[in-house]
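In the form predicted on its own, a lone chain appears below as structure tokens.
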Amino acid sequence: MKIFIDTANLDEIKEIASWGILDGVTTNPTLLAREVERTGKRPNAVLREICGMVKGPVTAEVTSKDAEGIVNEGKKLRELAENICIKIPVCKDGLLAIKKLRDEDIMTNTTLVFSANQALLAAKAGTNFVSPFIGRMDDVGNEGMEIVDQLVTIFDNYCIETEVVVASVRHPMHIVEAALIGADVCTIPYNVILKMLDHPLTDVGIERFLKDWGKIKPK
């Protein structure tokens, strides 16, 4: 399973990329606005810098609502770097834009997906990625991972090449569940990636080994 980081924070991306585990980055207008405020850099400058840190897809979300505006915005964003992937909310105009951008070999990621029907339509339109928001579904009492299971099965049934990106991840178990189901990608916030490393038995083991080693007197 590929691991993307869900942030626009340049420091966080640089750190996780240095571990050698990062396959891509997902951003959205909220995350990008935070980094612009934090650094004082322009949005496009932040995106260019991110694209230089990773070889995989870097999603940049459109803010236009009509198909023509989405396409035009997508083309301009694509000029920033080869690995820019245009993030488009699932809707009628979004589907039209996805088809037009795909015809020009521009990557797209369909976002704010909350049903298998939405994801199937986006896949048929030619999107490269669909992003079901599992955490938000959990928040309103639904079983978010259920849609991931449905999508993996449907796409496997028909050899659909669109990749399933598990988004809105809240905790490390979401990642384990996504991997067990067979999701293609999990996009994970920085703090949750750090939590993936944590285990109390690891901490105890390190402390015990170092304590035992400290008992040895150097010759």
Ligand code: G3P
Contents of the next structure:
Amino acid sequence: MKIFIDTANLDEIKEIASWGILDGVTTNPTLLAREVERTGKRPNAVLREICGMVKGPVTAEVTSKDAEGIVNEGKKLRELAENICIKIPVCKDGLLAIKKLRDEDIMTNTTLVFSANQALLAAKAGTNFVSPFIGRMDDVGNEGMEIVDQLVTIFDNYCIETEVVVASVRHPMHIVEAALIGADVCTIPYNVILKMLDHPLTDVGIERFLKDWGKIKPK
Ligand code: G3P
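Show the form predicted together with SN-glycerol-3-phosphate (G3P), please, the one above being the form predicted on its own.
The next block holds the full complex; its first chain is the one shown before.
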């Protein structure tokens, strides 16, 4: 399973990329606005910098609502870097824009997906990625991971190449579940990536090994 980081924070991306585990980055208007406020840099400057930090896709979301506006915005964003992937909310105009951008070989990630049918239509229109928002579904009492299970099966049934990106990840078990189901990608916030490494027995073990080693070390 590929690991993307779900942030626009340049420091977080730099740190996680340095571990050699990062396959891509997802941003959205909320995350990008937060980084623009934090750094004082312009949105496109932030995106360009992120694109230089990873080889894989970096998603940048459009804010236009009509197909023509989405396509124009997508084309402009694509000029920033070759690994830009245009994030488009699933809707009628979004589908139209996905098809037009696909015809121009511009990558798209269909976002705000909350049902298998939405994702199926986006895949048929030619999107490269679909992003079901697992955490937000859990928040309203649904079992978010069910849609990931459905999508992996449906895409497998019909040899659909669109990749399933598990998004809106809240905790480490979401990642284990996504990997067990066979999702293509999990996009994970920085704090959750750090939690993936944590285990109290690892900390206790390191401490104990060092203590025992300290007993025999020449003074
Ligand atoms: O990639 C989707 C993500 O940015 C949304 O996450 O935590 O706002 O539901 P969240």
